[in-house]
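A single chain comes next, written as structure tokens; it is the form predicted on its own.
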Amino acid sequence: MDPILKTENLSVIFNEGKSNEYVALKDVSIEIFPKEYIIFFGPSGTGKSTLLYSLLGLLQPAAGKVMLKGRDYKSFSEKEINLRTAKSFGIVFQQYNLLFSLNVLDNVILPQIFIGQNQRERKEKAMGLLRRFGIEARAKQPPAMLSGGQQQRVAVCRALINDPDIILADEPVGNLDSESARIVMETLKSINVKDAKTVILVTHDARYLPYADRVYFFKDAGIDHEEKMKPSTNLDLAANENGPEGKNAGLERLARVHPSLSLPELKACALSNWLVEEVTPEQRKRIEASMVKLLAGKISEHQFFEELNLSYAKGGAGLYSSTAATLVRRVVHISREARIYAENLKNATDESRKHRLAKLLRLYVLEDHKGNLIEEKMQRLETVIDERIEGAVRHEGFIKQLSTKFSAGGVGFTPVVAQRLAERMEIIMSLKN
């Protein structure tokens, strides 16, 4: 079977030849075959989305080739490029990218206008897609009246309206709560299996890897390695919340993604994923290397600061002294709290002491939270934390309990706050080991 998409030694460079030149993609060669489910996986800034948009034809390569069904993109005329995009690709974005001045039905219909489909046929097709994905009743409503999960399903309908061979999805569930994410991910899998579409998904979340046939793991503006996934009979994320991984699910997932990393390296990776955002991939690598030494007890806190603050040209991470100091303070604080938590947990032999530990951990998890909580919410949060400590719920179940409305038995945080607090909890639990 011939590949439907292929790249040969593809490189993408922004501001080439200038002082601020940035290599976004370096010497990437891949083959994607019809009906495959492919995932581009890795941290932010490693080239996943750059490759996705290169496949779409939106980014011009500095070197190498992109080919669709054996044909080099450079050979397409301007008219053919427009038809290629409209008929070969459907796109689902993280931000939905719906037009809020149009209703749901008109948003779905929009791509058909550009290929000259008549009004009656495009309306019938759009309504059929909305019916299939359970949002037919919302057809005449503006997108603003829909939940995030519903808006993303509208975006999926829009991506399918021209019956393309390939669906491109760029972090499609990044803004959704866990239940909405599950629905969208299962929708994409259904499109791959039942509609025989090629699906290419960009994600940094290891939970979604079992959906794929193959995964390309990205690192430093290129592909680090490729892995064929074992067929999975159960891709229901919600149903797996209480599985055998128990309370250390986050670190164990990370270990499967990076099997060559040592325990200090895994902890440094987990911690940096949470703390470090606005740095280059090269800086992040050096920060993690220094963090590994700190967590393994090989350097002092002061030496850690010096390595972060040292200029990049001299082998350091090149952080400003204030940024380095803040990062050191947070890493050290989290590490110390994790050790205290672990020691207390060993000695917590009765319910009252476990309750006090949950209270201490609650204060720590909420350290950066700016809102005020009523006492009843505080108590419920402690109960949820206690369940997480005992392994009664996994990471996803923990997020769900945090984000469920208080009146429905949850803690009542917004999905964004729940995700942030849950990540903090996972860091503490992984570092204590």
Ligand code: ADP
Second form
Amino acid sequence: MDPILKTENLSVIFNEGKSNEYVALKDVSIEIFPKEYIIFFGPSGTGKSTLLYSLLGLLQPAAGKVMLKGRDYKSFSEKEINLRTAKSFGIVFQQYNLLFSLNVLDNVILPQIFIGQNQRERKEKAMGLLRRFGIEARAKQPPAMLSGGQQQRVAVCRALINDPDIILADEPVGNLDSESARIVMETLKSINVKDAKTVILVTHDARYLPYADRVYFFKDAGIDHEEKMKPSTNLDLAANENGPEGKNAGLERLARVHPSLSLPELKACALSNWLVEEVTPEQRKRIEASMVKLLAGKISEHQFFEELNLSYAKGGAGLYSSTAATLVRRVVHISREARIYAENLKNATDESRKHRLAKLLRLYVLEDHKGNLIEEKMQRLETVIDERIEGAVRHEGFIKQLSTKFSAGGVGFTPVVAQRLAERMEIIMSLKN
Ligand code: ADP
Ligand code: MG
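Starting from the form predicted on its own above, please write out the structure of the form predicted together with adenosine-5'-diphosphate.
The complete assembly is shown below, putting the previous chain first.
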């Protein structure tokens, strides 16, 4: 695969030739591939933002070059530069940078003006995004009435409105409390995973590193080294699986159906049931066998992909490469999710555990259902989630409450949605407690 963005021996010098000359980047060569989630990490003043704005084409290199999809920035005309900025990139800053004289909706629509979309389409698209991120109700308000976290989500909507391939985010959660920060980070991650956008995020906060596929570590005006994040190998299969509150009901149920399976096999089985639909039982067996190896850290993500993609006749699962790639991504994603969730809970009290899981699920629900939930419904949802976490209701009861009509005191989801949400919750809770 060709890189979507690339620099070759890039150097950037501020105030070149003057007494206050400053070399902000020296000889930096990087390659970023489509759909990657990249973090630029390092202490303040090491050139992270400088590299980000160089990729955007805002800074002139003193030496070396920057390329978008193989094309050197030097070869773009003025007009092409403007289009490149508007169409290929969405940007999120630390200071939200919303216009306080415009309402939320108009802030989101603003970048569309540069690419001349018609007004009705613009509005619909913007409302769709606001809905997705749970801030639709704020559309007509001025940004100043929103919390910091909500303002940053508006900025994320604005960054997405032109449907760019690449999202650049410069310390996007630097000003937010940890809970709002998490929501914004989850939002950016879902843009990477669900919308398949390349995300490049600058941060000096190591807590966020697990969100990335790959991290460039910055030091002294350049990159010291890079690290590929390997979420799957961090899955701790030896962790205590018999925690309180019946947290592993999903796995317990499976164990009843498949009494001979070991714990890693059960996990793979739960994951494959959840992630894979149209395969033969024999293919499913092979997928699960490969997944067990991946979850145990015995094979790499790449080898996992190869085994899935290898033809059935040769002993593989025989999946199309696109299907295999999607499956690898989703397994890696869900493992990472479970791990981030677990890390977040390490020192948490029961109360904040509950709160956090409820938040996480709330975010999924809002995204999956385009934010169509009225507040009362949301409250009911959170109550049943709490009850489920406490073990006051079992899995089946949980599904029942989710799918009972709103007028009859339930949450009012369709059975399919209720089932999906309940399973998602079991998976997240059961992968690691
Ligand atoms: P980081 O994002 O890693 O904190 P920056 O890329 O913003 O670092 O800055 C790297 C260095 O370049 C800093 O020492 C900063 O002071 C300097 N710098 C950044 N922008 C300018 C500018 N416009 N003029 C002069 N120096 C700058
Ligand atoms: Mg910076």
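Positions refer to the first chain, counted from 1. Since the structure is predicted, the reported quantities are computational estimates derived from the model, not experimental observations. For clarity, a rigid core is taken as the largest C-alpha set superposing within 1.5 Å between two forms.
After superposition on the rigid core, the Cα of residue 411 moves by 2 Å or more between these two forms. The rigid-core alignment places the CA of residue 324 2 Å or more apart between these two forms.
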